[in-house]
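Given next, in structure tokens, is a single chain: the form predicted on its own.
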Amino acid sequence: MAELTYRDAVAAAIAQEMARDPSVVFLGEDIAAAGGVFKATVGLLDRFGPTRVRDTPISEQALIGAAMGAAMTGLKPIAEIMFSDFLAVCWDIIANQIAKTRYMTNGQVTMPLVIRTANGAGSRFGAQHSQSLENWAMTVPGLKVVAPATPADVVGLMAAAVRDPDPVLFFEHKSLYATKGPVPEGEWVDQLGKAKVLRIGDDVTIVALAAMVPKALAAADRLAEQHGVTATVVDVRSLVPLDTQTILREVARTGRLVTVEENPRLCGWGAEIASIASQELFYDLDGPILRVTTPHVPLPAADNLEDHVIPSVERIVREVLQAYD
């Protein structure tokens, strides 16, 4: 095993599947030169060349355009955006030509193409670049969506994404690229759609997204020593596919249901799940789900507000044991 950066991970990742694939090219605002505005790129201009490497104009619909049809041709390109607040500005191109082409050309036309951008908050960067955007594309039939919490699920489930016929949004948290973790040595390729326990316990069954997994996994840990309250933790990894089989049996195993969310309250993805659980294991469940979330609020820039807005370990186990006692 490597120790690996978050933000390394993914220059590993991308580095894996051009070295792999001639086929595969990479693009995006500022991820040639400069290693990207998270240092998240850097080498694989030196390593790949200007090519396969390409820095565009600060154009989203542009640069998503231009891989859209680079899919279309017989490449399989990687593009950034750099912020995922900025999926917005070409959510046409996204949602309506990207997400639909496989099916509308009955399979005439595949769409091989990887969309990777810096998604969450915890950055202090304002309402307009720290959302939690995974909830937009899972709404978009078409569109593969991944949320990674970890580096070596980063580099497998990068792997998994390029490899994959159809379109795949891939959100990295930028409060994680910092953390650190190990990566299986050589060529490391995951699969979507499958959720990962990471701890087990018989009271309740919290299931969590990138940020949100290392705490949830604090909140357990405090929940044990402290209340005697013990919990399955369930990295959901992909939302789209949503690995409903692992997350069903962990509730039904421990009959209750909570839900770490940085997304929004209103239509957040743990709305999904939760009903999913609702209609699936009504006899099972001992009490009712709880949504940790958001609220549904732009997000403010200041330090201490948003703290008070973001899911804190705190917070997931005041709200775990008052809702459970």
Contents of the next structure:
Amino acid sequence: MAELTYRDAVAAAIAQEMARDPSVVFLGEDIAAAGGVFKATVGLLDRFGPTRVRDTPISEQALIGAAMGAAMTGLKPIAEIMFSDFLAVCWDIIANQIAKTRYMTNGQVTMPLVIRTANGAGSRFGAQHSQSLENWAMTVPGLKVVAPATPADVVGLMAAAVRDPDPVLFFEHKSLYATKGPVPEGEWVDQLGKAKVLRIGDDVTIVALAAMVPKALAAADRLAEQHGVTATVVDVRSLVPLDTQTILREVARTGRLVTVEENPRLCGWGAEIASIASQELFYDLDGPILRVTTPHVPLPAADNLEDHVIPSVERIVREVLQAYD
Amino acid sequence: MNTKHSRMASPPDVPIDPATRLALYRKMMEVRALEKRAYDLFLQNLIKGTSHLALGQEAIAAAFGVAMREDDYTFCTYRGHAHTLVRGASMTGVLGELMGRECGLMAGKGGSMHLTSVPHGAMGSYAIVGAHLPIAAGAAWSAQYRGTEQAAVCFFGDGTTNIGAFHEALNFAAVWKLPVVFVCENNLYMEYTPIGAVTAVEHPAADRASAYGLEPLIVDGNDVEAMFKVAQTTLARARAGQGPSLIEAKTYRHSGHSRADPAKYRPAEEVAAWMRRDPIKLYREKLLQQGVEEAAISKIEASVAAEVDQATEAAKASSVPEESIAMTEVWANGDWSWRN
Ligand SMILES: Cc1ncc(C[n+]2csc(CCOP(=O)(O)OP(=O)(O)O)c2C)c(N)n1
Ligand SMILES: [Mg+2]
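We have the form predicted on its own; now please give the form predicted in complex with the partner chain.
Next comes the full complex, and the chain you just saw is listed first.
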């Protein structure tokens, strides 16, 4: 196992796939010469050259549109949208064009592309550079949605996303870029649509995504040490396809479900999981399903305000205890 | 210096009156002092998040700040401390916002990239590239509709000329003859990438003007008097119902794109050449040549230095916002609730 940062795992994953398959190309704003604004793509230009690693103008519609056209005609583009908030600028191409073309053409067109983007809060960037937007993508039929929490998952899920014949939105979390973790040596490919059980407990299943995963783990430790409540923690990893088998198995075993979501409340991915659990596990549940989310407000910039609204370890512990004690 | 009545557009050979010249110098100094202080406060970890400074680009905002009418509208980008300040927002309000304090223009809710002061006509700083060009056109439409002879001024960078919203807004404003002045601050870089590497034409704004029936206007953005004159003529044109203008102001930022950027991608000679063309240094020399007393200039400098010190202390003394305000002003009734 090599120890990599989440940031370096991004470049490692893209390099692994570009080295393997000459049809993989990479484009985005400031991704080549500058190595990305988060320095997550350093070295790719030097290694693969300017025909495969291309800086674009500030033209999100053009760059995502070009990725689509290239994907329709034999390439496997990885396109970067610098901050997930900017997905809104090219949402027509993503939601109306990329997502629907295979279906509308009755399978004539295949769309093997990956859109990777920096998502999430914690950097005090304010309301237009901090959102967690996996849910936007999750609502559109035809898009796959992945959000890794560890360097190993960045590599494994990116490789799986690039090799997948369908369009994948790949949400990297800004506040995880500096975190470190082991990544398997050699070629590493994971599977889309598989959740991971990270910790086993008997009292409650906490389901989390991306930057909420380490917080859920810390909350589980605290619940065990200070309150005698043992929690299973599941990292969802992939929202579409969704590994309901793993999630429902753990919820059935513990009888309780808590989702921890960074997104604002309404229609968060946890609501979908809660709805599936209540429908399919009604008689296994020992209590109401709980969702810990950011309240339904835009994100404030000041550090104490941002910390106040984003789910914290303390809040996860408190809400779990309130609901289940 | 803002007055309810627009200044007459002065032909290029008519000298700018002495009071206005000192006002231009003062506004540039205010921006410089504020931005330097913002930088220092970052190093002291009193400002978090990000920030995009206008060091080196002061002349553009300052000239418009002096030329605009009090009730005109400003729309700017994440690099908008300058454009907000020159409309009359307080230094304490700006620094307080950057520091996430209660005294901030938006009490810490918006942060550096979203400075807004509606009472001063500063209608917001927009952090999604291109978004505010159509929005500025809309404010101009409103002024046209209400018959107020107000103008909207929209500041943005060279990189912004490559996004669709730029082209849509220009055509829209031209077709509707809207009283809006689009000001492209061409600092030669879109973030870390030289603008020439990603743009089909040499002059990213001016070379596109003719596509929308507009005159190409290229101005030395480090010459505050040249900027002031073009501000006057374009604002007068807007008020007279002659429609939008597009200005390309050539300039250069002294620091990186944002706090995270040491700007190593810029050639040293290029940086040195532009540092010699520092707009404030140039104007100081020019004022002295024109016979302005050194004492008058130093007085402005001392007064601005005192003002920024005072503002810094006031912002430091201000408390952090109450956490409860995170849950206010989602709706017009001040509330955030979405269910009963
Ligand atoms: C739609 C969108 N794409 C990308 C970005 C990221 N971004 C922020 S500033 C910037 C460069 C803007 O360059 P320019 O317009 O020249 O303005 P400058 O920063 O030089 O003042 C980029 C790419 C953004 N904020 N919005
Ligand atoms: Mg620029």
